[in-house]
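Next comes just one chain, in structure tokens: the form predicted on its own.
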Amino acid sequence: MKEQLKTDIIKLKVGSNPVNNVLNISDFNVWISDNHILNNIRLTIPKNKITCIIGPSGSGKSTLIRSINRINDDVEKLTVTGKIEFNGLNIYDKKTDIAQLRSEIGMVFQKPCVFPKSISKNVLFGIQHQQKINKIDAFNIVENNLRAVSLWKEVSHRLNDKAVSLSVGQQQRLCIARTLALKPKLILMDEPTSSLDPVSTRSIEKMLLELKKSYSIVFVTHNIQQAKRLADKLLFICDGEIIEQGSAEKLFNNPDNNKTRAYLNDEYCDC
């Protein structure tokens, strides 16, 4: 009994307990034609944390998160090897229900992508394709998710207005509300504030720090200061390889790799 207890403690110390992770990536590679975009990626995404991915342009950041809900599937001459395990299953298994996967792993893009519909219909767009909703439930879903992204007070009096009438920052929060309405287990964000002004950016950052209490978030950013404000876990990727990953506090204060130190201090990477 004592020996078993010791073994269990050792496993916990090395972080082998999958209960704490929402997603596990092992030996993952991506080629587009002959171009090796991602090389032997190994990564775990912790629950109820913000994992920030940083790295220079062309390093593979977007390819990585787009692989997590298979948005890259339509890319011509795409080849994938390795595993991305979500809910205990490899998402690249032939039996995977892609529509279900994308409802459980939501995606927010660099530029807000609102539909040519009303504000309320934008929030309901995804969930209405999954189930029938009566008017009372629909209103509650709209209100709850707009409140979650701090948009309710700004738009509650104009829910029937076109979504395109909102500011760019409001549109991005609306896109996040639309994602939340599906109750995903994981939210992927590919530089969602890069086209926003500083005020809108800080508003979304503040919102994300609240949302991580209920959601697991992967956030790609070029902005190192933004990563400092948001990240629980930090991943530095360059030339398709993970150079270093770990707690944000550790990497920002005392990284193990000189390339990580150079990038975080000078935004320079000699990969």
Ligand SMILES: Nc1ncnc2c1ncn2[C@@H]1O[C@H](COP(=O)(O)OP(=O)(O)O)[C@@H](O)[C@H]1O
Second form
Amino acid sequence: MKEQLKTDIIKLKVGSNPVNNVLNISDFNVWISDNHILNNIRLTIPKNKITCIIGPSGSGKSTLIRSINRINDDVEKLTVTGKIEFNGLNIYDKKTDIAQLRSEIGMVFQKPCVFPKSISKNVLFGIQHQQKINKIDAFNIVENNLRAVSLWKEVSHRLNDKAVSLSVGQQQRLCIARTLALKPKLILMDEPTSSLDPVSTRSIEKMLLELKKSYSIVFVTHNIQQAKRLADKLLFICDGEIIEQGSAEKLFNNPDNNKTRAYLNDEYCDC
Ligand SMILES: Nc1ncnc2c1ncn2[C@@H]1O[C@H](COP(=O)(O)OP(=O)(O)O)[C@@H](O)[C@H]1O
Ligand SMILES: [Mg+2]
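What does the same protein look like in the form predicted together with the ligand, given that the last one was the form predicted on its own?
Following is the full complex, with the preceding chain placed first.
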């Protein structure tokens, strides 16, 4: 009873109101062959906030976010049950248009994945597959999205250079600009700064705190300090189960679960 009350209060604080949520996951399970990788996941993703998913390596963080835009569909012997509701539909519904889904739910990976094309063509890559764009619109899209990721000043004089000539940190920001160009409702990021130096990492973090005014973001990290800097909502996952979720403030300062307390204090956690 007391536990239920606590859960209800957390839900209220973190936005159980469906209008404030961009995504709702309920009773979600993933198996790969006989391995139960995600166990009964229940989670709402609030709008215009950064939701950080934290947990040890192999705990199912990537599997969870890769399920949200159905990139996991290609995994062999995958079984999925439960619901992920987005735009009022279960994304696992047969009627789901996967290309449309992936334009509305963008993804940024651990390592920047630029195409062997110019900087400007990289920004336009996704959107040009969706619609015809005239030259003026194309230029504006390139400028606006490179500005949004604070790359414009650095590259405006060399938009036709190959994207691979950029530093790794710049390439990752370019990948984020390419995702933004599609105007997604939700952006999924799987440890996007893990291959970057501390300066590039901080510049991406600063940019994300700006971007959340216009976008909803799910950010996977195993870096506790980074979660502290970024998270509005925090989810601690272990061995495919959500151990605890709630506002970052609550989990860092007054978690309900001892495993959460140990993990977030960088202590040994036998989860
Ligand atoms: N394609 C796959 N085939 C088989 N097992 C997988 C596959 N992808 C992930 N797994 C397993 O699922 C579990 C969770 O992995 P993952 O989601 O990558 O964890 P994390 O991102 O937290 O490190 C691990 O045990 C991993 O070995
Ligand atoms: Mg991972």
